[in-house]
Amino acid sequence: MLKIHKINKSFGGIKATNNVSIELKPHSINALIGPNGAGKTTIFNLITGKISVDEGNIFIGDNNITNLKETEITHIGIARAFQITNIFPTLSVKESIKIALLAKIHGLNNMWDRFSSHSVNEEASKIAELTGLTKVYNTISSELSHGDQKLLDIALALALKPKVLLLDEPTAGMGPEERWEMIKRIKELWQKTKMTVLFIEHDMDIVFDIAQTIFVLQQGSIIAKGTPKEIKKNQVVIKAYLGGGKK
């Protein structure tokens, strides 16, 4: 579904990614982990076109999306929810999801003319239900709890109808109970949609609980790949985490 082939990216004299290759199977849920500064967010930025690839290629299916514009990559099928939520603070949950849906379907042209469309209302309601936001459907986004704002960010990504969903630290800033509630919701979401998911997460209990495949990054290089059981026993990974790493 998503294939990253030997991508390199440097900032000045610093190599942020070094021949990174990652391949995600269709309908799989995967984790990208590593010490702070390993290059995880850089990889997400390269996938989504936020920054350009120096060398290598990125594919979604048969489409080479390397260095395409962010909007083109979104339309081909990649969406991202951010560590810091990227929501419409003055709009309600309902309005926010509807705008995201309309932007995907029609772009910005005549978008407001279609705002009351029955099909858009129905689809927005389904996405709210899928992400557990029905109870706050008419609440202004800025008034939501931190957890619900995170869910809204994911809902906006889902409105783009992605084939691949990237989640950048979905539990960041949450307490223990809220973190596990979020992971439960993400797991249910993945099971229902069967889209391909790649997420960044620092809590290893969470990673080992839901990831099918784990990719371990250190100083811009993939040092291990495997199932949770394999990664738990991998001495290279254990050493990398115990010894830390550069961000």
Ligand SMILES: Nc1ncnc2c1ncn2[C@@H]1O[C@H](COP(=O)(O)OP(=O)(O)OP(=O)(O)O)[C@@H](O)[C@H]1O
Contents of the next structure:
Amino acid sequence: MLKIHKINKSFGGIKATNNVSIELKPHSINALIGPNGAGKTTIFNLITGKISVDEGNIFIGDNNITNLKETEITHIGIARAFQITNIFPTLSVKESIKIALLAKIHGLNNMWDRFSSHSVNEEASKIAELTGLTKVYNTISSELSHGDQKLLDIALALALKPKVLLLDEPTAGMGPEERWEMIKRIKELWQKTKMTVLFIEHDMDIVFDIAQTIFVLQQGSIIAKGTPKEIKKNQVVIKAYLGGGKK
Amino acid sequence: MKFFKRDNFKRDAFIGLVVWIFLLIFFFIVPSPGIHDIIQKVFILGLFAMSLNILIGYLGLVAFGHAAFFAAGAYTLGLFLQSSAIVSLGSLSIPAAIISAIFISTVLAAFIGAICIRLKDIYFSFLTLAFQMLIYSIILALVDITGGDQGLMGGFPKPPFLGINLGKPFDFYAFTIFISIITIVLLRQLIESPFGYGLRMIRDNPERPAALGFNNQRHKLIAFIIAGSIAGLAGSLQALLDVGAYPEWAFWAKSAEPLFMILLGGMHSFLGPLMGALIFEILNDFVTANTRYYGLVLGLVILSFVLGLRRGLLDWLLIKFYRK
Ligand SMILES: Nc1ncnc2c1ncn2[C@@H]1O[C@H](COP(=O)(O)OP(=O)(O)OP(=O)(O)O)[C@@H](O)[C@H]1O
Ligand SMILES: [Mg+2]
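The structure above corresponds to the form predicted on its own; please give the structure of the form predicted in complex with the ligand next.
Below is the whole assembly, all chains and molecules, this chain first.
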């Protein structure tokens, strides 16, 4: 589904991404792990076109999306939720989801309908249900709990009906209970949709629990990939990452 | 009652019509030319301030050069009505002049907007200001056409059209308010449309829309052009009222006026800037009649609103009595 082929990216003299290759199977759920500053978010930024690739190629299906514009890549089928929640503070959950739905179909150029009575209402409430935001559907985003803000960020991405969904630390800043709830929800979402999911996560229990394939990143290089079983036994990973204090 | 709860175009058009008729009746109940003058000016300046608030309140872009479009509309109308085109157009002259004024300010806004929206924050503000001062200099320099610092002298005819004679106070009053209300109802539709929510989205978080496949720049440019064209319309009405156009209308201080109105009335309610125009005009009228220190009084009033209410008057009233 998503194929990253030997991409490189440097900031100044620092190699943030070093010959990284990642391939995701259709309808799979995968984790990208690595210590702080390993370059995980950078890889997401490269995939989505937020920053440009120095070398290498990225494909979605047969489509070469390397260095296309962020907006184009989004329309081709990649959506993301952000490490630091990235939502619209004065808009309600309902309004935010509707905006994302309309953005997908270029509906925000419409000047002749009323936003409030626009036909995407039903679809928006479905997405709220899917992400568990029904109870706060009419709440202003800035007044949501941290967890609900994270969910809204994901809901915005889901509204785009992506082929590939990228989640950057969906459980960051949450307590243990909230974390597992979030993870259950993500797993459910993945099962219900035909999406390919790649998520970044620091909690190894969570990663081992739901990822089918794990990619381990260190200082910009993939040092290991495999199933949870394989990664748990991998000596390089144990030495470099699991042994050396996780976050 | 249900009709009024439903937020749609028909309801707004109906309310607009009712307000218009009410103001027509008011004209005869209170036969004071001074008050009529204030009311029509409130609408003209209200249009000017509301158009700027598309950018400030809904898009989050503080444009400092909005008077450029006001002046462009005013001069276009004046020059058009002074030209020989009016002989062949006859009774169509005034509608044609207003349409030309809107057209020219739209083109100007497209040109200035295309350059300015590439910049952010204070840089955007400064660049709009720079363009406005450029327009100001051009008006001063083209003495043969614009009359330079004297303004557009010699007046112009206002040929009647469709039985409307803008030379008569009632006709002018009714016409100006009618055009303003139509524009306000259309603007309301724009603000409440998906397009209008696109503006709020950019204001709230300009980084996120690209990851929703949305092009901010295009949206911002369209909003900038619409704001400019409405300012141009306001300018053309002002020129019709004063039967002339003046270079001060392109000076930076003229751009500060709608900013004051937005501060006074409120940027987060649709009609806030219109209310601001009302406060501004009342202050202007009563204060200048009684003291020379107009600027001081205006400053103190704005200060008390900003520090006391912490928002514009209509924003404050709506929060106090409507939303909890
Ligand atoms: N736009 C940028 N300009 C310059 N340097 C950058 C930029 N983005 C990231 N970096 C650098 O690249 C390296 C990788 O950063 P990145 O954010 O991808 O790490 P990460 O694995 O997501 O870390 P974390 O777990 O803390 O989120 C860091 O050294 C960072 O400072
Ligand atoms: Mg990161």
